[in-house]
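Read the single chain below, which is given as structure tokens and is the form predicted alone.
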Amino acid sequence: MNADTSPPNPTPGPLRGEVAIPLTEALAMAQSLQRDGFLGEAESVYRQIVARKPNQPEALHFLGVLLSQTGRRDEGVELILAALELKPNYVDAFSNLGHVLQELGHLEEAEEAYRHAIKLDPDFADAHLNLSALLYECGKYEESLKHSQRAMEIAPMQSQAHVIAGEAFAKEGRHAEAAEAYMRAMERNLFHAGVHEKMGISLLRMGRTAEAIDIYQRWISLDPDNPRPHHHLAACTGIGVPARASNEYIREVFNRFAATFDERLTALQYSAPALVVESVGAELGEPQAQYAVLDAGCGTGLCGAGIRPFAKRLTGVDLSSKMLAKAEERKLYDELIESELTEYLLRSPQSFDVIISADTLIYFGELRSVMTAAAAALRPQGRFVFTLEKVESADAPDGFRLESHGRYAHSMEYIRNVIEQAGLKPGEITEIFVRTERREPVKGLLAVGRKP
């Protein structure tokens, strides 16, 4: 959203009844209701405002914002254009519009809204700072570049700017001029969120772990109760490796990229859902709604179209209470549960005739507990469906290896004896490329384990 630039206000008091001051006096005290967080009195403001005058486009607006802010986005659609049809040079409505647009997930009258208002007003920071990050979500990074540096000569002392640049530069492989681009923002705003782990990723892409290393530090004395920088270093070090991710850092990367995880894993190409489906299909023949069914670190809930049919009844499980939500909207799943997965499956014996899990386990690094925790959830003749990202053995003698991004890495021979240790019997174990990154395929295991 822009950022205001309306005089100060006064401090607003106790409302009650109806708005008995001057209607400038008014929508100010609203907006600072409004930057404040009392968004409930703000909406009240607003809608005596216009009550008294609905032909007020600033009262429109705002109210639109507002309503955008707590979830009912298509009203405030309609109150930002009923504004700009009153008002139609009104810049930071068109730039708010494309916002919530966006928001919406329709990218391309976002992006004409947000062109739109740099046509009115080219030295708009806010408007180029949004088209930016609209580009880079749409994987025009070279377009999202120009609009990024156009906001940093109009805001140099905006980080957001410097963010997107990075991000952008990375996409494009430049990862020099990307963690310039993210030292420049900790330069103008030490404690901006994920910009660490960003410069981290991209030192260690150039090969510069001990910078990585000090980057990932300086992150913990910062903010010394968050699970990523912890993780991250132990990657980097190779010290302190946990045996799977944390809770804490499951949900801390799910819930951050909750709003935008399906169209992110669209860029990268990302196959999981389909080969796990496809599996399942060949190891239980034509779809009939038959079966039990859980979907093992469900997420936003991508496997749940093409698994569906196969489903009597269908389950999914997920630490992530954001990306659960997501996965309510696709209204295809029986039940929705927040639980650690490992957890769950020994809360569910022979529970589950298919047990699928699209890219889960690459948050796991020993596969042993999970893997007998999904055996006795399994009824006989059961299925465990499931995908994995590849190391060689000979590049990890434990047999998984949490590598530098985060995730955990596991080899064939890893895999086929952790399912019989399970007391499962090995289906197919095959080499498949789960997603793109860096514009390479990244090498994954498509594997089956077989309950007797």
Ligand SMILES: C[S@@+](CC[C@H](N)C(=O)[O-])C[C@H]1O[C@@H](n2cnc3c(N)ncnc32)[C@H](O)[C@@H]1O
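Positions refer to the first chain, counted from 1. Owing to the predicted nature of the structure, the values given are computational and were not obtained by experimental measurement. First, how it differs from the form predicted together with the ligand.
The rigid segments shift between these two forms, and of the options Thr260, Glu211, Lys140, Leu39 the one at their hinge is Glu211.
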Second form
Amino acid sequence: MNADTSPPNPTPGPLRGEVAIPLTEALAMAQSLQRDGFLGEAESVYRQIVARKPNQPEALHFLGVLLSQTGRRDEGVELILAALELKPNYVDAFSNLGHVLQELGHLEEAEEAYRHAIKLDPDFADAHLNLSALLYECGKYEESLKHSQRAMEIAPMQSQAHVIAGEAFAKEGRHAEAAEAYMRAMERNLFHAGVHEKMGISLLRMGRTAEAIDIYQRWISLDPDNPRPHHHLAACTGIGVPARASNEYIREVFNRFAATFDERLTALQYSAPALVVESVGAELGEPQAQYAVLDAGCGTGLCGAGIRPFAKRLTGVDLSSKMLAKAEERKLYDELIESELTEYLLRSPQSFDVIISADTLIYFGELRSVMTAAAAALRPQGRFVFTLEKVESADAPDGFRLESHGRYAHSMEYIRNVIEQAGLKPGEITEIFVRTERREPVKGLLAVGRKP
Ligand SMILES: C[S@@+](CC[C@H](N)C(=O)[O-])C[C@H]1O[C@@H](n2cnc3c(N)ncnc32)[C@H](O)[C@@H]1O
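Shown: the form predicted alone; wanted: the form predicted together with the ligand:
Below is the whole assembly, all chains and molecules, this chain first.
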């Protein structure tokens, strides 16, 4: 979003109240406060300007942007529209209007606003960039590329357009071009968030493992305390593969992912929650709110609605506070606990009739510890129902493998052994499609362990 636009119309005269300075200076001051993150102070100055001069389009626009930044998007849109009434050729306002509408999920209107900004000023790089990001989110990769490339021509030193282009190329399976685009982004901004990870994954898709290793090592040297490159490097080299993804890695990945998780997973036709709930029904019959249920690695609570009818009491546990905050919004859980899963299970002997875990044990390689802890946390006749990603035993002599994307895959034989060794009786382990990835279905496994 761009709050730093063309200079406002000079309008001399002091403001009422606290800010007794000329209006242009007040506006510049508010913008500077807004840029530096002093949003409360900036809002107060904008409001004084608007009180003094209600028809000042820049103040209305910037105040609208600020309200949107602070979660008051509907009000923000109204103010930006008011600014546009007063100044119909206000290009920045159209671009920012598109951004807020996009955040509100009004994608068609957002696209229209960006396109209008581009019509008014075909060389407005921000509008091309915003439009390319929107089209990418809508899965229109070819069209997205047109606008990211135009943004690059206009503002070649801006790294974001190169990243969006890289992502669109990657979605189209054009990994060499994706890697080139990410490289250009890195040349412009070495610290661009996520670019090393995306680059590494594109290189691995082309089998260029040595280059991916080099990228992850460079990322480690830039950001040594970040758990993500260490995890990916282990996946690439097979050296130092952890028994499960570290708590730091999980928090880092899912705290960032929480805001868009549901939307993204829906787009990927994510089916694990429905399959887990269906399996609980097949195991235990009609739901009558009769069980103490644990949703292990509950995330944003996508299993909540399906499993709630079975639950007398529904508990969710997860490492990511931001995922848990999303789960809380659903108002389906009696209790949500921020904890590492195995540790929580060990603290909860004989506490649950049903434990479900959708798409969470894929962050565990070695499953013995968590399975033993789950078995101990189940009451007699209890069920542990969970999903995993599948690898053939021939490709994973240890029974599991850390894949280049950072998740673990397990073999059917390993899962069956682990269930038995934990003192549970394995039910049938079935092949499922968990979700799509790059338009291909991801093969998974649905398993049940029954406590005698
Ligand atoms: C892919 S999400 C799945 C969430 C949810 N079960 C669903 O189906 O939408 C995986 C979740 O597992 C959590 N997780 C991964 N490892 C964990 C661990 N060791 N302890 C607790 N939570 C963990 C993550 O924080 C994340 O919310």
